[in-house]
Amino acid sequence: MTDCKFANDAEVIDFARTHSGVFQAGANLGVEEIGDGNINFVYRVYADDGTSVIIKQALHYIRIIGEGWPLSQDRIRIEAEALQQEALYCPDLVPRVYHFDAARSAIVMEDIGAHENLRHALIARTHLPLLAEHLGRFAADTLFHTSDLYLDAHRKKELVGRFINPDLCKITEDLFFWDPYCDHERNNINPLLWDEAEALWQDAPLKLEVARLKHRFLTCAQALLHGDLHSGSVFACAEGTKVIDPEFAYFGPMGFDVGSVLGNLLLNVAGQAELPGDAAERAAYQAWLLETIAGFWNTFAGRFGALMEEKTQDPSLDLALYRDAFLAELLADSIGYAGTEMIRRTLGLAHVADLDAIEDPQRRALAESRVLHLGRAMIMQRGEFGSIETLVAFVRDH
């Protein structure tokens, strides 16, 4: 682990202009710090004509922490190689990367400031029509041709073994499948809903599911997945849309990337019931949200599966009654580790502003209580729902 901070903004500068190849000789160039998550640094440098690039830095310890919450700073090499392999299939769908510098621990990548922070867009109530097929193409074809339906025995086992992240994914396995769980000090729970916290925390058949569900999380590398596939790491337009901030990246369940989309569009439903705005917008909004998880869906499996047709190497898993049995599988996965994405981001440390932007403390927490239930119901009832369009009635009477 290295101190490998910039000092300055002329360090930054210099960093850019020397290894980014897009600003012209004797180019005036400024930056600003822009990153607003919770871990690594994240800079916009850019010229007097317009040309900007993003620099990610990433320190030994987490950013809004400190040196008392080490982290391997070897997450910065799994993003950069991360969107590469992406880029090698959606290349349309992920920043470009200039350069990785190994010794500053930093990235410089194309600057996508013209697409805007998807959870900031769904709060806005903004209508992405090209949202459902862009993020089904992404999931499809990056897990799709990190597996084993794809790749031969040695290249998937060399991959596996150049994405073992297990700080980041220790971070993952406490805040997805224990914290919200039990009485954790890190948790951050409305005080209105503490009386649903504590049965969920004596609830034995859903932290059984949970357990199974964490199991398949540790032990199941099907793919390279994204690994933190929030709406904060989508950025979106009416034009394009753009996958970004894979440092979570390892090989493993697929459902999981699948879920995350999935939870965090219906957390937006849930939200969108409480937030400020016309009520008859508001429900519109939650009509286009639902059109959208069912898009999102059929336009994975569709993907997925035509691929499965197509390119599966291996005559033993090139089977159409294979096909089916493995989409159904990845269905119910998805809408179980949905499930816990929607219960973490309720009562675990990192909230969402789907939720919290409801100023009322009671109406927030009437939202809270749906996804609480929803998100109970779907881990719990995984394998029965058979379709996405009946997951979609399910949350549309509930």
Contents of the next structure:
Protein chains: 2
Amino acid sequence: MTDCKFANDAEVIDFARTHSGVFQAGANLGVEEIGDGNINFVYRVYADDGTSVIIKQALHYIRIIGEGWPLSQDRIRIEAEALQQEALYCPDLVPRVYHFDAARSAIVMEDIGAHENLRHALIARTHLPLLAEHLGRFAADTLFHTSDLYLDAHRKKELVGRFINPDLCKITEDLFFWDPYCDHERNNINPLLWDEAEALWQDAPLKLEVARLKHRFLTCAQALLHGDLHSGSVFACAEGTKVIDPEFAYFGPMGFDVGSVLGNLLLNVAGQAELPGDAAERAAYQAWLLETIAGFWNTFAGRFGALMEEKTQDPSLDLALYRDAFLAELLADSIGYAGTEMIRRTLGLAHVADLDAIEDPQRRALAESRVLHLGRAMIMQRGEFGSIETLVAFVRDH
Amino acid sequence: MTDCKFANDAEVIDFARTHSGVFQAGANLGVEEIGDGNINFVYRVYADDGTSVIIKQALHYIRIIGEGWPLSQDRIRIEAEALQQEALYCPDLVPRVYHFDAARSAIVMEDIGAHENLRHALIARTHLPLLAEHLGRFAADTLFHTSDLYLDAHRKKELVGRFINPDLCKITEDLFFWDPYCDHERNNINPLLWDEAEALWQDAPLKLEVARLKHRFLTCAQALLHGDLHSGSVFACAEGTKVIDPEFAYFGPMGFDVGSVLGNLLLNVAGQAELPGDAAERAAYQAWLLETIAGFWNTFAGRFGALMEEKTQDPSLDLALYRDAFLAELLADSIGYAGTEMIRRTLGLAHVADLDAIEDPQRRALAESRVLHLGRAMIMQRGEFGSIETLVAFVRDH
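Show the form predicted together with a further copy of the same chain, please, because up to now only the form predicted alone has appeared in this conversation.
Below: every chain and molecule of the assembly, starting with the one above.
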């Protein structure tokens, strides 16, 4: 598996032709490398008639670093199988997998070229009327149908075994739950925020709550998560939404996925306060983002609750009181994990363009500081909000 | 694997001679079948000089039922590997494994013949001065060292995969968390308790809390549990304790193991109120049991807390506040799971001799009713006790 890298364009084209089944016989094919991620190689193979496919290949190291940072190639099998699981329940919201090739460590999949990276769309203040409904349905359907609420006990445990994903989980365990809470060499901190960072490293009550959330991330195998559901893993346009890149998939706490969506939308809310552009337009977009946050959760919770009511297989979990309790706990978890996403995107290694695009360091520090305070409050008070509307009002007042 | 049953005594003897390494060359060996369990075959092979070993064999069905109830033979591999894991941390408290034979689906292990089944010892009101310390240390050392507090992230996940145990978990999922809460054909209910059982089946707040505990059992992979730590899995004498039969081992919530010990000791407390024998002696034994319960938890919590302080590998979990919070949550979990053990031993399929040995149905119903009420209160109020002394005082007042 270690020498599976394509030697030249002809090999990529041949691979696409053999394994996709979408090209006309004898079609003239071209190839371009399009990966803007850091970890894998991504190619687009296209014909003159507009037909195209994507090939994603995982080597045994991180692309931008090289052989010095090895990473299990099992991640690409996990990504292929996660896409296939997701497609069982929301086929319209994920790229179709044409073929997974273990020898090449590569997936041949649908080209979602018409969709734009959600993070770029949000920074450009694009209104996406279907986003809340699509992401809410994606989270509800993928999480419910891979949980003990739906799967029988044997199938669930078999899937837990197939999605054991230590290399990728370790990245999250470190980058979300450790680095930002100490003076770690991997951190990337705006010098103007240094005093706040130092205060946070001494914040024992916060570190206690982060430890609880980390331990849940480590132990709580509720459902097959996407595992990396930030704005850069979502591609959207006016008509549709595609969720890509589930290579971090594993069985974990549902609130981690839901919280990733909430946290990333809130990062954009905070960024809009200081990004360039017309103030009224930015304020209107912040209002749209907050509506989208409420719409996302309400779609999710409505759909998840309905699925629990209709399809819970285990009679001992099929109780009205339990449905309410489950969703209340899930909201609290989600708000807490959203808070960890917000803090790690401010102090940790991997920043987001929603904040980094603020060029003036002072204004950026202002936005980052708001993110830190909001993230901390969300972690500490996660059990007290009780509804998404209360959270949205809290953010608005913040 | 399905035709691995020993055909005759000579085969058992030959197997023991080949795989134990404890017998003198040419020693004259005898064999007896000693299994009093329901599921497997257990043989004792012995020499004239007193040397002996135990052979435990798992067939592809349940022993007392036959081929009509199939059960994965993987359980015996899991038992062997669990015994080996436990032996890493408390070798004095488990039988030594000489050999595991996948082809025969059998373990050759140390004979712990000098120890008595704890349930029989408790019914006979035997004082066991080392029991609390031994069981507390067993639980603390096995649970801590197989958790994310101690293992590195890769090793923990590898072990989770090795101990996926769906067949045996399903038995617990059904018998603990479903059957007793409905009118299930597998239940075994004293007719004098029927009204109470019917009331319990309508008890929505209780069923909500049991659903929460069941979902934790299904999803919360905190540590490698013994998984069946009732009094019949413990053998004890004045000098020592051996914990056997970890075929239900899997990664689950630590409180399930701790609660199994608490629940079984409390079942004996309730039984002693109505068992035959001198009233003062029974009362004194109840007092000893309550001391043992407190001693067990305090040994466990003291040892577990010390291990957390000395050996927690993950710096983000190595916090004084987190240690206290972790043990507080673990006590609450343990009290809740103890409550489910007490209820299922009263209404469910598998009763315990601590209660069933009360011959008069009226007196037995009295003891069973106390168990039901206490179990319910422990489940409902599990987060409110805060200390083992409060639980013991609550039991004493009950």
